[in-house]
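This document opens with one chain alone, in C-alpha cells, the form predicted alone.
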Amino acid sequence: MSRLIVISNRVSAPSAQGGAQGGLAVAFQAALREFKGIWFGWSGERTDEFTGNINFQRNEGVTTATVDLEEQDIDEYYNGYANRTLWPLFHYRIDLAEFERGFADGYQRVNERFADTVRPLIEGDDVIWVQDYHMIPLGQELRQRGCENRMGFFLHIPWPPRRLLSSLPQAAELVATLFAYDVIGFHTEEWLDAFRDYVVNEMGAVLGDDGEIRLGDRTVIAIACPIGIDTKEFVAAAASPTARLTYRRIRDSADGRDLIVGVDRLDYSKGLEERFLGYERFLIDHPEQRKEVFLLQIAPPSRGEVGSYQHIRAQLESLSGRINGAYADIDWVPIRYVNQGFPRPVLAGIYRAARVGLVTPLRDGMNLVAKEYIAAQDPEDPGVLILSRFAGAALQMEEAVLVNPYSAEELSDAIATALAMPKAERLRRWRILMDSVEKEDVLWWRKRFTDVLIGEDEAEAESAEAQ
C-alpha cells in the first residue's frame, strides 16, 4: 500500500496548538502520517459554482484537499438528504424524517461530484476509507470510474431495524451501493445485525464465513469496531493548566455543590428534553437536594439551518427557563444551560469538577462524552457516569449507571444513587471503566478496521516500514 486515502464530509486539518480536536480527526492523522496519504472532503464553503478545484494544504505532516460547494448541493446533500433525511430515520426518528426526491437528487449528485474530483488523485495501490452516511454511494461511484482499489466504508451512526429503513424510498438501492466496498464497519453487534437483517431478508444476499455477505456478485466483509477516544491525549489535557483553572473555577462557582454535567450538540438524539425532565423529576423526588446540586447542560447549536433543530432549540430554552422558574432561589439556581461549545481542555476541566457525568441520548452510534468523562478523572477520587441503554458505548461501559432516557423516573432514582455511591463503589466501577477506554482507544479502532481492510500482516510490514 502506498497511501492511505480518507474521505469525509468535512476535514480537520492538524494544528501545532491543537487541542480542540476531536478524537476522530487524531486517528486519522496518526494514520495518513503513516501512510502518508490525504484527506479529502467538504472545506465547509460554499461557492458559486462548482468547479471541482482542489484546495491543498499540508500541516504537522498530513495533507488535506478539500472543494467547496454549491449553495444548492449545500441545502440538497448536507441539510436535506443527510441531516433531514438520513440521520432522523437512521436514529430512530421517522416522524422527523422528510422524504423529497430532490433532496436524494442533490445527494447523488454530491457524491458523483466527489468522486470525479477525489478519482484523479488516486494511485494504483492506495487504499481507500470513506466515512459515514454522508457519502454511502461513493464506493460505488468510484469503482463507475474505473477504481479498482481496496476500499472501505465505516458507518459512525446506528443502522436502523429493516422495518423502519424500509421506509426509505429507494432503500435497497441505496444499500446495494454498499457492496461495492470490501470492508464495511459498525460501531457495534446490534447495528451490524441490523444490517445483515435487512440485506438478507429484503435483499437476498447469503451471509458466508468470517463476517462475508455476498450479494450478486460482490462479497463484502462486515465487522463490528467500537470508536474510542484519544485517552493519552485526554488524560494529559486534564492534567493541563487549563484543566485545572477550568476544574477551580467550576469548583469556586459551584460553592460546595456537586456538579451534574452534560456535553451535547444540540440535536434532538440526544435526549435533551427528555434529561431535563429527569432532573426536575429528581428536584422534585428528593426536595432536600434542591440546594446541593446543579445541572450544567453545554449545548452547542448545530445544523441551525434545519427546522427541527430550531424546535429543540426553543424546546430547551422554554423547558429550563421553566424548571429554574419553579425551584431556584436567590442563592440558586437548578440548570445552568449554555449553549456554546468550549476546547477540549477546558471541557476536560469541566468533567474531572463534575460528580456526575449525564449521557443519556434517545439513540447514539457511540457517544465519545462518556468515554471523555471516565478519562478525566481524578484515579483517586472519581465521579460516576450515568449512561443511556441506547447509546453504542453502552456495551462497552456496562459498569456505568445504564437507564432508560425516555423514564424521569429512572433518569431521577439513576442521579439519587450516583450522587450518593460510596467511594469504593465509584472507585471500583471507574477502574472497569477505564481499563476499557484505555484498551480500546481511537488508534486501536483505525488499527482494528485497517488491518482487516488491507491485510493484517501488510499493515503490519507498511508500519514498520513507516518508521
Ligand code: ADQ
Second form
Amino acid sequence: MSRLIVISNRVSAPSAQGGAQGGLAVAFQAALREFKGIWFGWSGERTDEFTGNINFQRNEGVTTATVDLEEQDIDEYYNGYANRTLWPLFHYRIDLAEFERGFADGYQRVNERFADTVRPLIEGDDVIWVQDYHMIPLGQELRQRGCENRMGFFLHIPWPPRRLLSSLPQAAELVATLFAYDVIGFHTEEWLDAFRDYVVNEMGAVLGDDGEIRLGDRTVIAIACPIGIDTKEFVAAAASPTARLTYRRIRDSADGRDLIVGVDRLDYSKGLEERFLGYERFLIDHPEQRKEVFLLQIAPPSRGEVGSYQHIRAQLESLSGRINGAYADIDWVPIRYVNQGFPRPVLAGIYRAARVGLVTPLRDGMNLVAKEYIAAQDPEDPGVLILSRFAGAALQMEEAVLVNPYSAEELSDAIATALAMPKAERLRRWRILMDSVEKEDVLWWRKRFTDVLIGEDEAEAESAEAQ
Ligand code: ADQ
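Given the form predicted alone above, produce the structure of the same protein in the form predicted together with adenosine-5'-diphosphate-glucose (ADQ).
All chains and molecules follow, beginning with the one already shown.
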C-alpha cells in the first residue's frame, strides 16, 4: 500500500486531546491515517544554522516530520517571497507586492533545502502532495533529485489574472516548475481558467482532454477541487457544552439585540475596512436599527512582521474607534472588535448566536469561515450568511446573500435584507447551503484530489485495504 507524503509550509501535529486545529490539519490527519503517511514541513521554529535535522513525532496515527529554519530563510522565504510578493500579487494587490531578488533567492534556497531534507524519506511507491504557494518549485526540485513518484500540488489561494501575474519577475520560470507535478488543483473554475490562460498565452502550453495541459515534454492534469470543512466535527462542536455556554454568554450580553459576526485572520484580503464602512453605512441608512444590532468582529493578528499587516491593524483600530465614537451610546457600542483566536467549540457557539454571518473578503481562494458559519447554525432557526462574490466559496454558496464587498451601499442593503429575512426563507436557504457543506466536506475534497492523483481504481483498492 502506498504512503501519502503531505508537504506544506507549516505542520500542526495532532493533539491527543483533539484541541484547537484548523480544517486543513484535520483533513490531512484523516488522509494520512488512511494512507499511512508523513506530514513534512517547517516547525515554525528558528535555528542559528540550518541542519536539516528532522524532528519526527507520532500522534494519533499520524507521523509529522518538521525542520527548523534560519532567521534569513524565514525573512526571505516566508515573510519575504511568500507573504510580501506572492500573497499580495495572487490576491490582486499588486500595489502591496514587493519584488526583491533576495526574496526570490531565499524562496528558491528554502525549497531546495526542503527537497534535500525530505528526499531521503521518499520511497518508491509513495504519493506526494505539496500544498500551497510557499512550495511551488518543490516538485521540480524533487524531480531533479531523482524522484519519479506521483506528485500533486494544491493552491489554496486564488490564481491571479494573466496581466497581473506577468508583473512578477521571472513569472514564467516559476509557473514552469508546476509542470513537474502530475496533478495541480485549484479551489474554483475561475482560478483554473486564469491558470490555463496564463500557461497557454504566455508560455505556449497546449490544452488536451480531461484537464490535461502539455508544456514541452511534461503533461499535467489541472482540476478545480473546492476544499470543505470537517462538517461532522463542526456540527458536533456547535452542540458541545462549550459552544452552548458561549452561546448563552453572547445572548446574555446582547440584551435582545441581533448579533452580526465577522471572523477572519487580520489580513488586508479579508475586506475588513470595507466591512466596517459598509456597517457604518447601514447605521446611517437605518437609524431606527442602531441600537437593535451590534457587530462582533473577531480578527486575530497574523504575519505581524510584514509592514502591510501592521498597517491594516492600525487602520482597523482607528476605524472601529471612530465608528464607535460617532455612534455609541451609554448602553450600546456598535462594534465589538476582538483581536484574539478562540478554540473551535467557542467559535461554533459564537457563529450559532449570530443572526448574520458577514464574510466579505475582497479576494479569497475559498473561505472556510462561510462554511463553518452554516455548519454551526440551529437547523430550526438558522441565521443568514452574507458572502462576498469574490470568495471562491461564492461559487458553491449561491443561496447566501451575495455582495460586492467594495460597495458600502450593497453591504448596507445586504445587512438590512438579512436582518429582515422571514424565517421560512432563512430555512430554505440554509437547507440548500447546509446540504452542500455536508456533501462537499474536507474528506470529499481530499478524496477527489487523491483519486485523480493516484487513479480512482487504485484509490478504491487502497481505501478497501485500509478498512
Ligand atoms: P485563510 O486565509 O486563513 O486560509 P479561511 O479559509 O477563512 O482563511 O480559514 C481560516 C480558518 O481560521 C478558519 O477555519 C477559521 O475558523 C479560523 N479562524 C479565523 N479566525 C479565528 C479565531 N479568531 N479563532 C480561531 N480560529 C479562527 C487559506 C486561504 C482560504 C482557503 C483556506 C483553505 O486564504 O481562501 O479557504 O486557506 O484552503
